[in-house]
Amino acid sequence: MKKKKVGFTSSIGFILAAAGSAIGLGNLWAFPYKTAVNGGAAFVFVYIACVLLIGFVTMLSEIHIGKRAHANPITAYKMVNKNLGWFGLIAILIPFFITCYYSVLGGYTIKYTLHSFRGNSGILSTFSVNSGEVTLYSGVFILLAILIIMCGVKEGIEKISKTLMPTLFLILVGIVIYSLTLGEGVKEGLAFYLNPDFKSLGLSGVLGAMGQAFFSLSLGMGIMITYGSYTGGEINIVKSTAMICLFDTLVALLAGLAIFPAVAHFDPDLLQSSQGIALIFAILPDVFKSMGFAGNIVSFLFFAMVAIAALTSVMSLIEVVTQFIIQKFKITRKISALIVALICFAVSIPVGISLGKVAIAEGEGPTLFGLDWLTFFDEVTNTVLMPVGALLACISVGWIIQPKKAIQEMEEHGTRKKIHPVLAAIYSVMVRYITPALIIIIEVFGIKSKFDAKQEAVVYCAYGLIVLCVLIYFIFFRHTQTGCNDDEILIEQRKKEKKASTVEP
């Protein structure tokens, strides 16, 4: 396999990008709760168990998917089977959605960044509902994201990566240390977090613990087949999925130790007050508050690390979309990631009017068959599309491209030795049965939970996409080229050569 020219350089380059798209809000919010009132050190047990069964087995298998193809997803899924390419319009069409409400919440950290040194204790209830100043921070937030992408693979995404999660990694653990030495109250938080209590587990837990593994990585959402096509044969992607996977499930584990203890100390009856939104942007801004002048500097880098977060996972994915638009339309860069950059944004504005007043402020407000729009979009995306997307990409490896002739290309295009026959035969019986089957799982008891909820209309829209994209692909992309990535290079050239000679006298 030839060095890619449009794509990522080293594998260190690859990895931190790959982890910042894992490494989002999930990591840093989801996960510490979920830890501390499932049973705490047995919930994380049976995370790493189910990052291993799913999320290395699944992410490996996108990551091939691309980086066999070396293109957008649509292209990808048709070199596996031409009648297959609505998986690809099923993996773009989902971090599209995503985008629109992702979106918000990281206007909600830049907000949160910049008014540090004011104080954001209680600021919640009125920003949520100032529609003008979130849309504000969205577009701001977007923007961001879209001027990285703009510059490309290599001067965008790798070179920002490779700057921002090692700072997220020394804000975090800089906030570790902070929180640890604190004195009264760690060992009640240290307690409240980790524990392991497998009573407190229980059925429900191994749940929560399998969905969380398979969210947190990113998975079944088109990005990882993304960044794969983007690698070439000097990458290991069986050693660079083990390190993304690690480095994820590592900062995971560290924000419960820097949120716990520190909650612990200044105020211990919040451990039990609230979750989710509320955890991050209500509680904390109080628990910072309790801590003086201090507290102050601590939120501004808490809520830097959050907003890094936020950006590297949305930036990978605009870039999904972004990609596909390059390719098939054979429209520059810039052009695309403005494209769906300013389609998400409008979407954006509703999704904020909705979430501030619906969802936080309890009042009236736009909803999507009850649902304020981003609960909407996420259960929709989360609940129902992902771990259909991932399940394709399972079956894809394990049943039509077949698991041998699999492990063969990933010998043959960047391991640079044998994969050992055990490992071998474990990820081909993985990608066959036991990963498939613990996605349906995750997938049944979504169905079930939206169903109990009385929240049917989540399952049948998620559903309606689903065919609405094996119409579409079989009516405009089945016979057509989708393009690859060298596409975006004749399309640069082209460019440039239109250029020169418009100046030629």
Second form
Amino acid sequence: MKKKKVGFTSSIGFILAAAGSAIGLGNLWAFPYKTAVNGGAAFVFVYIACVLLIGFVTMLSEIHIGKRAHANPITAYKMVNKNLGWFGLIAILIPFFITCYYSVLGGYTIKYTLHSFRGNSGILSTFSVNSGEVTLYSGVFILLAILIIMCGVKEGIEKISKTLMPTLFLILVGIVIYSLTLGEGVKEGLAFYLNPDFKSLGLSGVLGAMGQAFFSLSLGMGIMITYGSYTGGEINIVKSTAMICLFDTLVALLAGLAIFPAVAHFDPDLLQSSQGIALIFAILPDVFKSMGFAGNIVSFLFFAMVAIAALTSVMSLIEVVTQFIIQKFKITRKISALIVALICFAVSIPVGISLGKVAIAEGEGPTLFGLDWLTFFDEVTNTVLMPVGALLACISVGWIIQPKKAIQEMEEHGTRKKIHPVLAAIYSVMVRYITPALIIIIEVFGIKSKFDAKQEAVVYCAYGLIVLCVLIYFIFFRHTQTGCNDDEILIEQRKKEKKASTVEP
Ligand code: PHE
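Mind giving me the form predicted together with phenylalanine (PHE), seeing as the form predicted alone was just shown?
The complete assembly is shown below, putting the previous chain first.
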């Protein structure tokens, strides 16, 4: 009999779930406008280099760290070295913070999807300050995510990703075709998006591309470790990593092709202001309005696509924390997911209020160190903590496990055939020297930018959290069991036995 295990059943299931995590608001929203304002094709060029030099190497390392342990990030790093388990605690903490703000934006996408037929043009200023409604939609969004997670990795995350990711792709390709065949304005839209301009790229554009690659590929936190831990020997992680990076980049590029030609065709005046939160929540709704009735349908499809992308991303974020709670505290998946959801939902409330009242309406509302809550969480995680998380993953493979051993392990358990020696040599040099060096550059410039903007509180908070993780790990977790994936099966078995014994007389 085949041994029961928690995890993905096929390569494609794993690839689509991981791509589901990677493909999100970062691809459909941030990438297009960042490209447009940072030098078009010049930005794309640097971005692709970042995906190859930093993204692929870090992702493969993270997936491998998870796969060799079949356990949550803390246990996985403990298996690298017992004193390094705190790397894993950081990797769990980052997804928690991101969930708290990502859910608010996810809630926006649900509202906009459902409201498409009544028109979303101009609703941003009223919807975003309606705290009750914003909270409600964030709650619905989190609820959807945990309902899927509660069904398990195989029956929930894998199954849903296999349906939703192809759906997303079809919708996107459909919108791209529609947009590119609009005729007038298409050329201008494409020029606005992609015209190469190395001057406006500059250093900030290069750093922006690096940061964007991290965020978009869901790196530098526990996600790829957790999803990697659910892969068995039949899944080739090198090929899978390449596919995930490819899909993620493709979707990002296509998103711009879907957006800018349509903006230029229907409302060329709006092109220059197509940035930040306004792009999808204010500008595009105006563009859909100018399309007439067809606009309602395009709007529905567009926002449904964005909602799907956000949902599969938030699922992965919540799964990291849920997996840890299941394994550390030996409680069932359903209860663990519920606990995580409730805490994230509670924190998302002030985030939502702050986003609407402070960031969008520019009025009074809750702030943290002078920033709206969303920006604050985003900066702490993206600018400071994610590069640290990625660096720790590369150091673990490059300097502690050692690339030679890691490659051997991958060949034994993760590729079923020899990795080409040239590829292995490139990976070894990258993971030891080049990728960590590039990550350190991103970190240093990220910190500098916070000091320059007088937002040093972001840096202090992020590093304060790291110190806290170290302390918590050494006080509470180093000497205690932190569990593994098999625990989940035991918990379920025990639950069944208990049920059976209470039914029997
Ligand atoms: N990668 C997702 C995106 O592009 C966001 C995300 C970041 C999801 C980190 C999970 C973890 O939007």
